[in-house]
Structures are given as C-alpha cells and as structure tokens.
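The data below hold one chain only, encoded as structure tokens and taken in the form predicted on its own.
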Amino acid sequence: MIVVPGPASQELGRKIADLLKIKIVPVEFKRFPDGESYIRFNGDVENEDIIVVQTTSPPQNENLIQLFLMANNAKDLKARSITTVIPYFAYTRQDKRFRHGEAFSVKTMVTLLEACGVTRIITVNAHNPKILEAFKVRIKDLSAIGLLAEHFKKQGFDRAFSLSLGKKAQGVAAEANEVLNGGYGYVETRRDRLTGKVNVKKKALPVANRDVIIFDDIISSGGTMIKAIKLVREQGAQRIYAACVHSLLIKDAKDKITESGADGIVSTDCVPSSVSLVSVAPLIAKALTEEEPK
C-alpha cells in the first residue's frame, strides 16, 4: 500500500503512513489564477494499492475537486486499487430528500467517487452511517467517540457524565460512557426542516456538581451546543466540555461556545483546527489493515 496525503490532510496522511510503515507519494498542488486546482503525483502508483487521504471540510468544494482529481489520476496511472480516506465527508448530511425536489447530495458524492475509480471509502462518524450501506462501493464508517472519551479519561475526567444532542444520537453518549463510566443521557432537541434551526427542550438532567462532556459528531455554527451548555450550567454542572469529531467551527463559533460557559472544546484531526487534540490516525490505520483492498 502507498499513502497519498491530499492537500487538506497532509499531517494526518503522514501519521497514517508512519503507523503502517508504508511509503508516501507526495502531491504537488497549487491553485491557478482563476481558482482551479492543479494536482500532480510526485511518484509512481502503477500496480499499487493507493490510499488517498483527503478531508472535505470547508472549503468543501475545492477539497472535493482535489479528491476527485487525485482519485481519477490514480486510476489513469493504473493503480491496482484506490481507497479514499475521507475523515470528514462533505455533503453527506443531506442523506435523504426531506422535501420534494431536493438534491440527494450524498448519493451524488458517492457516484462521482465511483466514476473516478474509487474501490473503497473510509470515513469517520458520518451523519447517517446506515445510508452508506446502500451504495455499491464498499464504505466503512468508523467512530472516533471512544478516542475522544479516552482523551478525557487521561485528563482526569473519569466518571464524567456523557451527554449527546438529541435522542437519536444517544448512542454517541452511550459509546463515550463505555470509557468514562459516569452515566449518560441526552438533551432533547427538535429541528425545523425549513430553517434548520434547532430548539432545545428544558429537562432535568443528573448533572449537579458533576463534570459533563457534551459529545457531538459535528460542531458547525455551535448553536445547539451553546444551548446545551447553558442548560447543564443552569443545572449546576461543574466542568463542562464540548467534544466533537468534526470541528468546523464556522466564523466565531469557538468564542461563542466558550463564552456560553464551556471550559473548553476538544476535537479530532478529521478537520484540522486549534482544538484538534485527538488524532484519528490509529483508528484509520487499524481499519486499513483489517480489510484488504480489492
């Protein structure tokens, strides 16, 4: 196997290659004056099993185009198989047609990757892993919640209460609780399908005088997380941390979260940021060795 670290995941790609003790083919990349992307492999990939590592966080469109170019380039250069590691998989939150006439964007992304020659996709904490099972190409969705919980345990948060945003995501809190063993629950939420606005219903939670970690897959604007933090702060929680796999943190979301009463934010390096304290490289390296490319 050979790792090709994409422009958006240079450090993570190198970490994965180091753990697997395999060769890297560097990517030469630049942006033309009109904004188009240029991609060149600085090495041979013919008859090799290629692992392209490229997150597709903002700027999503540019990162996706680079991913398509790298995958199709590997196909043209006669790679034996092409695995794309997409730690944050853009456009997968539109996982069904909520309203008549909407584009089914996750289907479009997978279709384009298949057309580019991709034979396997590995992603982390997709919004709806079940929908990924419907496609022909092999897609493996990994969970980094346990890694986040392990981080907090090492930082002295053993027995902290694990909280998720929404009843449907309660499995996230349950997964974290397997490590922290402090009990778990969920904040009741309701999303408006037209506006996307999320409301949090006030309810009693067993958080008084306790450390609380609020886990989520993605923090984007941070609106729902802020409401949850205020809720548990009002109910007497001690230390409160926001933990997520994908820290998009649009505009001033990070500042707003800390100003709302959070003692800190911790994320993974699925999306490189100032709060990416936990690496998913071991998780991805393990998945790559467990299942051989075809």
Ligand code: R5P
Contents of the next structure:
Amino acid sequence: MIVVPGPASQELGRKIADLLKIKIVPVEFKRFPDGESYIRFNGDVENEDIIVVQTTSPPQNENLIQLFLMANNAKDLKARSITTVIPYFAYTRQDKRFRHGEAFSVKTMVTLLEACGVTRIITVNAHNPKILEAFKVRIKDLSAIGLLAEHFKKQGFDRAFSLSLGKKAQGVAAEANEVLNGGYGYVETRRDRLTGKVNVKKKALPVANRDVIIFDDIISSGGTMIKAIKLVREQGAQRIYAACVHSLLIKDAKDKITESGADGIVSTDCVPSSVSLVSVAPLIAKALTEEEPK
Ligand code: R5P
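With the form predicted on its own in hand, show me what the form predicted together with the ligand looks like.
Everything in the complex follows now, all chains and molecules, and the chain you saw is the first one.
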C-alpha cells in the first residue's frame, strides 16, 4: 500500500502512513490563476494499492475536484486498486430528494468517484451511513465517537452525561456512554427545508449539576449546537462541551458557540481546525489493515 496525502489532508495522510509504516507518494498541487486545480504525483503508483487521503470540507468543490483528479490519475497510471479515504464527505447531507426536482447530491459524488476508478471509499461518521450501503462501490463508514469520548475521559469527564442531536443519532450518545458511563439521551431536531433553520425540541433531561458533552456529527453554522447548549444550560448543567467529528465552523460559529455557554469545543482532525484535538489516524490505519484493498 502507498499513501497519497491529498492537498486537503496532508498531515492526516502522513500520520496514517507513519502508523502503517508505509511509503507515501507526495502530491504537487497548485491553483491556476483562473482557479483550476493542478495535480502531479511525485512518484510511481503502477501496480500499487493506492490510498488517497483527502477531506472534502470547504472549499469542498475544489477539494472534490482535486480528489477526482488524484483518483483518476492513479487509474491512468495503472494503480492496482484505489482507495479514497474521505474523512469528511461533502454533499452527504443531501441524501435524498427532499423536495421534488432537487439533485440527489450524494449519489452524484459516489457516481463520479466510481467513474474515476475508485474501488473503495472509507469515510468517518457519514451523515447517513445507511444510504452509502446502496451504492455498488465498497464504502466503509467508521465512527470516531469512541475516540472523542476517550478524549473527554482522559480530561476527567468520566461519568459526564452524553447527549446526541436528532432521533436518528440516538446511537451516538449510546456509543459515547460506553466510554463515559454517565448516562445518555437525545433531543429531537428538525430542519426547515426552506429556511435551513433547525429547531431543537424542548425536553427534560437529567443534567442538573452534571457535566454534559453534546455530540453531533457536524458543526457547521453552529445553530443546532447552540440551541442544544441553551437547552441543557437552562436545566442546570454544570460544564458543557460541544463535541463533533467534523468541525466545519463556518464564519464565527466557534465564537458563537462559546458565547452561548459552552466551556469548550472538541473535534477530530477529519477537518483540520483549531479545535481538532483528536486524531482519526489510528482509526483509519486500523480499517486499512482489516480488509484487502482490492
Ligand atoms: C444535521 O443533520 C447534522 O447532524 C448537524 O446537526 C448539522 O449539520 C449542524 O449544522 P449547523 O451547525 O449549521 O446547525
């Protein structure tokens, strides 16, 4: 196996290669004056099992184009197999036609990756893992919730209450609770399809005088997390932490979350940011060794 750390995941790609003790092929990349991307592999990939690591957080369209260029380049240069590790997989929230006439974006992304020669996709806490099972290409969805919970445990948050957002994400808090052991629950969320605004349903939670960790897969504008923070704060929670796998933190989301009463924000390095305190490199390295790349 050879790792190709993409422009958007240079550090994570190198960490994965170090853990697996395998070679990397560095990528030369630049943006032309008109905004187009240039990619060149600085090494051979012929007959090799190639692992392209590239997250697709904003600027997601550029990062996706680079990913397509790298995958298809590996195919043209006769790689034996092409695994793309996409720690944050953009467009997976549009996992169906919510309204008549809308594009089914996740399907388009997977179709393009397949057309580029990708033989396997590995991602982390995809928004809707179920939908990924419907595609022909092999897609593995890993969970980083245990790693996040371990981080909090090491920081002295053993027995904190784990809260997840959205009915479908109930399992997230349960997973965290396996490490933290302080009980868990969820609150229902509903997004208005037209305005994009999220409503967090009021609910009584056993959080008075307790430390609470609120888990979500993604923090984007921070709106959902802020509403959940307010809910547990009103119910007398002690220390409140926002934990997510993918910290997109658009514009001033980080400041707004802190101002809403969070004692801190912790995420993984699926999307590198100032709050990426937990690395998913060991999780991905393990997954890469667990099954045949081809
Ligand atoms: C929603 O379906 C996701 O799980 C997150 O809750 C959502 O993406 C967060 O978005 P925002 O930070 O903009 O509220």
